[in-house]
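Shown next as structure tokens: one chain only, the form predicted alone.
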Amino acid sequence: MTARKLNLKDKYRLLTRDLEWEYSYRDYEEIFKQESFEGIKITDWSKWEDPFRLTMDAYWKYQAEKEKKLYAIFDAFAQNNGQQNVADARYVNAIKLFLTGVSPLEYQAYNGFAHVGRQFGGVGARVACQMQSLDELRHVQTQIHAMSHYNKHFDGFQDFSHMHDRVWYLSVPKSFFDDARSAGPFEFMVAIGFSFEYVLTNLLFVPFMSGAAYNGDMATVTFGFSAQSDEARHMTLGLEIIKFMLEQHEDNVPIVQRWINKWLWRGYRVLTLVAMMMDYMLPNKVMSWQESFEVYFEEAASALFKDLARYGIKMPDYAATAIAEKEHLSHQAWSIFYNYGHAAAFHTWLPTEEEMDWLSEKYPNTFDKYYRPRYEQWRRMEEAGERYYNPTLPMLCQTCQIPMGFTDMDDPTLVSYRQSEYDGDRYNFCSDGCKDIFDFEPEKYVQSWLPVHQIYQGHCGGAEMEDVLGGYYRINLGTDNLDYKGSPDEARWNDWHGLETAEEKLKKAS
């Protein structure tokens, strides 16, 4: 008798749901210890739906086809000296920021999904987490391979994984994932699967990939496109987990709402790095942070939360603050990095007159009033040979770990400052959102590893700044950091293209 060929639905059932078995010598609660401790109530795991119905055999075949095409383009980029075709060498600093700040998060996501998948009693959720875990591992590998070519020609790429665990500004994205991975399995899924992958992912990947295309970086564009179909599945999984929890029991609604409030704010604060990259680090601009935020958050998120309103979910509490900050965020972030350019593993610079005119056009209500005068003063200081570097260490927000440089939206000339007391100590915050997150779980956030505190306590390589930067951070002083003007990266770029630096032109004229 000839075996009947299975249709896709039956094949999916056999290769996913039918892999489950009856538990005989251990109780369900003992096997899935973390499933119930957050207060989430699951009544029927069979209601879990996977719209893609992807099986492992199809997964490997599909990914292998993408790998062949991807690495062929990487090879062509390297063989044709693609690094010489980017807009200019300032752009490479955006790639340094991506490699040190974003790529390690893909590895954290790989670990996180592998862990939480084991905690779910439903086999459909376990299979979905397994595939997303594999996706995230593939993403970090392809990103490292894409950017490894730049390591042969530019400074600052050599110790990205070491830096991610130590450098002060990289504690912002790292603490985000540390926070998520130390939460329970359902909160992790809301944090990463929904808030980051579904609501905020377009604000992260579209600007980076579009910026790469506009600035001639075809290797980065290609790994972005290669990951795009994976991201579509991740977004679907993120929305599915939210709807699944909300439909399982009405008691889940307030818990999920609180998590959405928390993690959209945490994720938005991480995207501060993307905001300044878009407005200041791309020689050829794609769109402003404000335009991107309006398209991918205000419009998309408002439609999403209208859909979720039938479950009792509303727009997060701090969305209004994020919307008000869209005209300020990138300028304030770049000002912080310009202050501390000597302590960063990439170069900083002042925007040119043409770039400031572009910023004035994109931010007519704020740039000329609050930020252009600051840059003009710093330019006068630079021309006088007194390029400004801040020699002090900044106060950090206890929750998001960003220096306290954001301003109050009611008065943008005043720094936003909030404070809480817990167990006899005072803790400082950049916003109501970060303060409220701390106040709900103070036992967790008092343990935050704040870089400035660690430096003052002598835990970061020594008492001198050179010990911290050169030793503990492994920044190559004078090549990886400081201003772009006069850097080896600028000199190398000018040599490739037969250009002269401003200093060289001045020497010839004199």
The other form holds:
Amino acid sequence: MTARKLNLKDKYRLLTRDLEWEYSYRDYEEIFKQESFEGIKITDWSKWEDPFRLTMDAYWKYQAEKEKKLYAIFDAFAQNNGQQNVADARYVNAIKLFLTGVSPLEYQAYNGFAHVGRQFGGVGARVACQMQSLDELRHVQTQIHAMSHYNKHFDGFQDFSHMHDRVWYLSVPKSFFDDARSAGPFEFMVAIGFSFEYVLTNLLFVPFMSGAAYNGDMATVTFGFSAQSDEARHMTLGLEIIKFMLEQHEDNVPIVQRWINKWLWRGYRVLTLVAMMMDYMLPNKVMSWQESFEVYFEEAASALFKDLARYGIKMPDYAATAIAEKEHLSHQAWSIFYNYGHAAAFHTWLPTEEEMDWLSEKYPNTFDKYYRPRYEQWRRMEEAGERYYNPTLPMLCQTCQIPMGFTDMDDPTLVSYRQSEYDGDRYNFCSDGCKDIFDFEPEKYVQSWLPVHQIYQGHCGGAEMEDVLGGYYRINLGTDNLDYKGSPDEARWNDWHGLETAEEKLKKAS
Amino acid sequence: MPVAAIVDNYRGERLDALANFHGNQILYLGWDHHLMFCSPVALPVPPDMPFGKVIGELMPGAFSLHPEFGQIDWSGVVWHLNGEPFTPDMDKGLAEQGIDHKSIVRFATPGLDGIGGSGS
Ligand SMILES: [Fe+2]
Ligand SMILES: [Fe+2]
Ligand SMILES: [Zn+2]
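Go ahead and give the structure of the form predicted together with its partner chain, now that the form predicted alone is out.
Once more the chain from above appears, this time first in line as the rest of the complex follows.
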């Protein structure tokens, strides 16, 4: 009698590797057109080690369990008016940044993994990519659901996906993923699977999720827990693809090294947003950006690159710049957003006295020397009724698209300028990393959709800033943007908690 | 290899070609050691605009919110064009003196080093 139930090993084999068939009437190159143009040499796909060890039916069952718990908590959060119990309404701006800047990247990851899940000749790699693709779709959906409750009570959430495609600072994460998805399948895997999911993911998700926990945001924390086991799977896929390429052919080593250099730098630049979120946007601080960078990048990456040394892979040169910048990054980033707070879909503000003291303590070499005087000047301007906003649009880096607010680590009071000339035109960059990326593939990056230049070319709704910000970006002016002080968000929060604004107190006293 | 692409001789569209700015060129202005302005600024300007107008009109529009702006001695300013030392001619047009599309004009104001000497 044959067994009615397959044992696990057979079932796994039948539902993964056995899905493959022999190609009898089409050439392999015709079926997997994108496998070779990047120069990566694969001699034997059967050496691929499946990272997940999961079949589809087990996957659905497991994810369904998690969803059930997750949505029960979202419901409870809504019923208990969880929005009133966060540490302070300023916190919600970190979530606005997450929904507009990060959640759409989950959707891009879903698209990207679905695409490469068709391109590889090895069935093991294809199945793994398809499964990660589904995870990423689940992530974007659950994040939208987790945050939709805030949309009922705070401004700036309503048009997150429209904004992701248009707003100037969101072109930073968007163009990062566009770059990865328009690369070949192996580069995409190094960009997202390895650099982002394996090396940098802890620097992104741990700060946001522990930030949520410290600031009373149970909906977001619960999403974080629900994604954790997915992320663990993604890390194993990221590491497998790297090791697989390196073991397949020695000619792959320099190509993989260049991709690692490029994508760790690209990813690190995107994490600038996380740095400022940690140091400036969380009312209850978890740890400083510098501390988290030391734990999750310096320590973790040095262990990883020690492990990869046997393949001839080295720590990227740009890591030294990132390490030098750790005492400056968050302050320079928040300065950018404070300068252009009129053009952002979330609120900005000056750190309070206590917050400045915390920053002095966490950044003893830099905060008092370079940044405190700047905030004190802005405080004087605010007190004089002239809250500072930069009246002119900023210069952007051609590669990372961030305003050129990063400074030279030899003289932190000087902007770091880099320039290339290509085919008769000048291109400008914030760093060696961004310049080298352009110089290697200029025909890709001459196409950068730089928001400031697009405005000046007349492609963003009109010549007046109201046309761009209100019409084209769909920021509700006077509501979503400007300082937290005086915002409708602040007024509602004070109303819920019976608080008075400083202005109201002043009025009553006089 | 100017790009890794599936097709041969792939050529990207120059999104910021001079011709796309309706007769203007892009000029970047940066005031060294004054990072209260978080980054250099970008402005669309006519290529034949005399440099005197940069000082007379563009600079005040971009930088006058800084408390040190009024104290600048323009005769003592140190200029850089695309990283090289440079002496502007106030009467000549920008393009005529080598300030072409997407050029960076940096200026330092010796003695004025930002809020409390902090470089801000
Ligand atoms: Fe994800
Ligand atoms: Fe992931
Ligand atoms: Zn850059």
